[in-house]
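Shown here is one chain on its own, the form predicted on its own, set out as structure tokens.
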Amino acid sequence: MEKTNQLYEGKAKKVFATEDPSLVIVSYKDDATAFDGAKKGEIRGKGAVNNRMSNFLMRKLEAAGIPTHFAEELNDRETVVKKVEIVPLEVIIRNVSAGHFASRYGVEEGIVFDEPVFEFSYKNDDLHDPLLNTSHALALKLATREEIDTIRNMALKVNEVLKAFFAGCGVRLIDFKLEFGRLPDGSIVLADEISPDTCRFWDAQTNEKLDKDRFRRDLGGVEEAYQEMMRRVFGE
């Protein structure tokens, strides 16, 4: 599978065409950014912690029942996937309070809900990515209802999937961010990546941070991190 033309550059990765229409290839970067893109760097190694961690847990998830855009990993950085339009909502969910539930609503970092919380917002970097509920997304025409109830369900059984398997790595899985893609059948399926740009985990025993969030707020031992959960999934 060889690249053709460049057909989009994002914050973490650039995506290619290929010679089949129905396939893209990604390619991961070390570029790291926060804060809509107002804080930026590099963090060495990231893109093919990213890319290997995701592509394993892509093939984990189509274990257990659900599709993903995973077609193949060429190499440590660049992975053939399944060419799908974007949803425009982004799914978030939490197991424990962190980050900006923390912030926008006044509690401390690490309460443990009794079940999921469930969010969307509305993937537009323009607006910030605002919080918006279903009634908002039906009304901004931006999935349809079937599509919604498909996408929460899926991101509910993603959660279930990887809470147990990072359990046994060690690791709190404490929230996360997925994005789902329409395949031109119209079929939905779990696209963009799960890694520790796109998930907040915390080591079981400590709660020592061991992702993205040890860039945006400048905790140092970034690379490290990044590379400690590489070893966790991997065992390494």
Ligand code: ADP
Contents of the next structure:
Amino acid sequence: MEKTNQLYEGKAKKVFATEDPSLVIVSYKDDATAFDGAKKGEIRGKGAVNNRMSNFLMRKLEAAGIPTHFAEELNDRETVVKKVEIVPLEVIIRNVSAGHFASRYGVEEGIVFDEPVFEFSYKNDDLHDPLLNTSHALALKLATREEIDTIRNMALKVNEVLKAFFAGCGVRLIDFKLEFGRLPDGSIVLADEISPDTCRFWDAQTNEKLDKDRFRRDLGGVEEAYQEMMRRVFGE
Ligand code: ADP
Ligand code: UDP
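What I would like now is the form predicted together with the named molecule, since the data block earlier showed the form predicted on its own; can you produce it?
First the chain shown before, then all remaining chains and molecules of the complex.
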């Protein structure tokens, strides 16, 4: 499978067309951004970590019955995925308070929830991804009620599979963001990526942060945290 023309360059990945109109190639960059693009930098080796980890997790989710966009890993940084129409919702699942949940509602980080929190925001950089509820999403025609139900059920199932998997790696899955897309037949699949850029991972023993918060919060050891997550997941 060969790249033809570049369709899109985002903050973390580039998307290329292929000879097959139903497939695109995503290419993961080392570029890192935070706070709506206000903070910029590079995390050496991040593209390869995110590509390989995301593909590994998508395969695991497929095996658990969750349809994904994954098609074929080409190399360290590039993967063929089914081209989808992205549903413009950033779907977030939270098991433990952190980040915007803690700041928005004025609580400390680290509160373990009795059941997972499901939320979504409008994927729209110009509007700074505002938080939405289901009736907002329906009014804006971002998705149908059936699609929102499907997305919610799939996201909760992803959480169960990933929480159990990461527990076996000595990692607490605190929260994460998912994106979903529509295939040409209208069915919903999990798309985009699952990586230390899009999840909060805390060491199960020490609660040390092993994710992009090390970059966001200038904690140091950013590259090392991404490599440590690779070792936890692949045993490398
Ligand atoms: P951003 O657009 O937020 O800067 P990225 O740099 O990760 O994000 O760019 C990747 C883009 O590709 C995102 O807009 C994402 O929604 C989109 N995307 C992810 N998976 C697919 C897919 N299977 N088909 C089409 N687009 C996808
Ligand atoms: N997240 C993401 N992309 C975004 C916003 C959030 O991947 O544009 C992830 C983030 O890494 C975290 C979870 O979603 O794992 C919840 O993020 P939160 O709402 O707390 O916002 P943040 O503090 O990350 O801006």
